[in-house]
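In structure tokens, one chain follows: the form predicted on its own.
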Amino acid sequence: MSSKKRVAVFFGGISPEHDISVISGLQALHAIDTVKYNPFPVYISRDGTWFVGEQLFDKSCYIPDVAMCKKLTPVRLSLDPKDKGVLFPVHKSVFGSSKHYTVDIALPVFHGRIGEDGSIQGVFETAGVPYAGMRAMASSIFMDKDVTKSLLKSINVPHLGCHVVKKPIEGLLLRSREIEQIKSAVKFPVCIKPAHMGSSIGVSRISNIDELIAVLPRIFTYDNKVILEPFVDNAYELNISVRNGPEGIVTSAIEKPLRHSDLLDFKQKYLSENGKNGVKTASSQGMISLTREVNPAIDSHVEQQIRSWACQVFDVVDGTGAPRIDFIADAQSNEVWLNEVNPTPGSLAFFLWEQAATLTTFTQLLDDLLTEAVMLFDGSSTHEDPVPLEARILKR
């Protein structure tokens, strides 16, 4: 019997970061050290159906079509604490027994809504299966722009206002009142964000009203929520990634990413035109194909601010995982803005970790959050009955 822990690599989903999360996730699973785990992968399709499969290890197998699927074994998680974490296959075999697969860690790579957002992570806390990454609730919390300025405001931790749009109990289109409040409590151009997204998409400049209520429905149909943040005409940007050291938070590298016209959209932060398909996936500079500088000349009180309300931020969701946080910095005033946060980040942001003051490679950043998830879940481990003595009300 091997005492290697096995380690499901959880990618895929149903938002529309799926192929995001895929190229994330394979990277991932590439990473791991196969002296210490056994890794694996668990696709989840855009259906919501998960898979199991040695073809999944291999990238051109994605997306797999119907044939490929046919070749897959379809799996369900046990939420029943006591099987520890098993994935039984959903069809038993004409025998009445089936091979199931044993997670003794979960390393969810999602990004977007239902599996970045504290879904996922409260499945694995439902089933008792370790998992590395942000908690549930801090998750949650980051995956809602909205939500994450109040967190924000509350520690007072520079950032921009916004105005919130919610999509219409009917419909997609905004009522003549809904558009009447925009238009006394907004000053244009703004951007607008879904509230629930990431990799850029649906972000783009709006002018004025008349743009916003043609771009809405759009938007609509993939967030029931966004955001409208005043423009900052010299802005750029300014990431850093935050996670547990030995000794307390520790800070990546920051990256500077460049670009070429008013917002780093999607296409530019994922599509390269050299690539096949367009989509790069260079292990040492993770897929994102963007011109980037990483530890870029910048000011030192900007720096210090940024790593300050990094870890700042971190520490009061009691953070876990290596989540990237993005600020946005105005080219002439120096005036800095925590923008949001990535609870899983593109490619994990393991190249901010291998340009860092101290050096880890993305192998030595995955085995440390491994060991965190299994350091998290004993000590979550509860009584035998976790009803307490005095709170009992019901014969045992």
Given for the second form:
Amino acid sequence: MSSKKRVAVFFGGISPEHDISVISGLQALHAIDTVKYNPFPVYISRDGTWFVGEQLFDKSCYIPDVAMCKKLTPVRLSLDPKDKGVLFPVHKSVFGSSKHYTVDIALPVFHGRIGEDGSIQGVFETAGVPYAGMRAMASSIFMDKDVTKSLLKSINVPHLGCHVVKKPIEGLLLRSREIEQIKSAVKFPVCIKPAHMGSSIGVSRISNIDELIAVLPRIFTYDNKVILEPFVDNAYELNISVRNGPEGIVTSAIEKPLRHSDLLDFKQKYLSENGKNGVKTASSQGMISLTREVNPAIDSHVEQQIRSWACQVFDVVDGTGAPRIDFIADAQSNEVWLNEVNPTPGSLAFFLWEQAATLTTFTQLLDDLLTEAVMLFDGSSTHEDPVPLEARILKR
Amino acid sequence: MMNEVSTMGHPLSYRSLGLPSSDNTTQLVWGHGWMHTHSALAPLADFFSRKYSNILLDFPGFGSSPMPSSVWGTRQYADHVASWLQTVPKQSRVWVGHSFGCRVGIQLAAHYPELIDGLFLIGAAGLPIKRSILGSAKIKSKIFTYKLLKRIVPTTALREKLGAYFGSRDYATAGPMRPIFSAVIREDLSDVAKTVECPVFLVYGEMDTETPVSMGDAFSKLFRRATLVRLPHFGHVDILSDGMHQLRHHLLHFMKECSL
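Having looked at the form predicted on its own, could you now put up the form predicted in complex with its partner chain?
Following is the full complex, with the preceding chain placed first.
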């Protein structure tokens, strides 16, 4: 029996960012130190089926078609904490007992809703499985841009204000009353962003109310809330990752994504290949294929602000994992605003750690995250009877 | 950008990456596999560019380096690169090889121990592949059939096709480098490996069929100071791409353990 810890790498999922999650997940799967761990993939299909199987190690398997799915084993995670994380086959063997898959540590590599937003983290907590990354609460907060801004306001971290537009209960079209409200409250141009989606999906510059009315129904098919932020001319982005180090919070290198238009959209973020026109290919390397400048020459005060605010926002939620924190800066005024926090960034932002002050491999980063997962789990209080003495009413 | 030096009367192209070579820097010299060029190892080397001096070679007959004028074995390749490395300043030096590049590295470390302080070998070739009785019989019958048909077939073009059909992929695509390939593939570096004194780190993909893990087991017994790591799910070539992060990790640790 191997003494290596079994690490289940979860990816895919019911999310607009399913495909990029597969890329990030496979990168992590192959980068985990196999001398120390025994990693295996758990792919969640777009319809929510959980699969395990040797074939899932192979990039060419994705997205599994019907024939491939027959070779894979659909599984369910036991939510009984006494099982301590076991994946059982959905279909029982004809001969009774079926092979089950032990999960010592879960590494969720989902992007977007149902995975990055705290929901899967909640499942792991219920099931009693140590998991890497941000905790459920932090994930939920940061996967809602509107709620994130409220948190930033409470700790005085500069951010752009926003106007929230919610999907009408009746359908995709705004009511005239809501349109009038936007007209009076919002000054165009604005930057529209789905509130719960990452990877810059659905992000665009909106010049007037007619454009907004035209674009909203499509975004509402993916998200039930959008935010409208003031559009910053001369803006550029600066991203940084944060995590816990042995002696406190540490920050990564800073990246400045390069772009060819007003906004860095999904295609530029994930499908650009060294500046060539993005063509969707199976060989896309996720965030690492993005054209970027790492450790760019920036004003030292701006750099200091970014590092300080990134630590502050990580700390306020008792941060874990290695989220990427994105900032917007005004090239003329040097003003900086915290834009968003990505609990599970594309490629887990390993390229930012590789270029950090201390030479850190992706494998080392993952080892640190997995070690943290076990420490958090071991440190969580467990009592035989969860009801404290003073709250016990019923006879034991 | 590629640089070129002429040493022992033959050009050698290489790419420098990271810190400039000096008496205070640790240097990584990257030796690629057969039919590859320096670019196959560039993504791996890129990570080390901030802290180390890196030299990525194009062996003669590959990439920008012209073919040797005679049939070289790996000893000649090692002599050639050694004559230049003797002139390059360094504090310490690790040879990182893949497959064929490992053969050259082993020769170099064995015959020029003052030039190499550590060997990091990925899918190292250089020993006969241990085969089952059935596997051995299959290979022998394949060679016998090839030699028989070669005698019967009248034209050179048809013989080429036979070679491509019966030979390995590397043999088939070797072109004018085929005599060198045939010479290199026959080499058994068992005795050479025994004389290597520097620490050696061996990494093999468990799915590697060209240089199987069994070769790593054998090498680890021959080298005096060897560590062997098996990486599941990787083959001979994809270990350089999908396995890149684990390779970087092990190389970094190897450097630290060797205090380099």
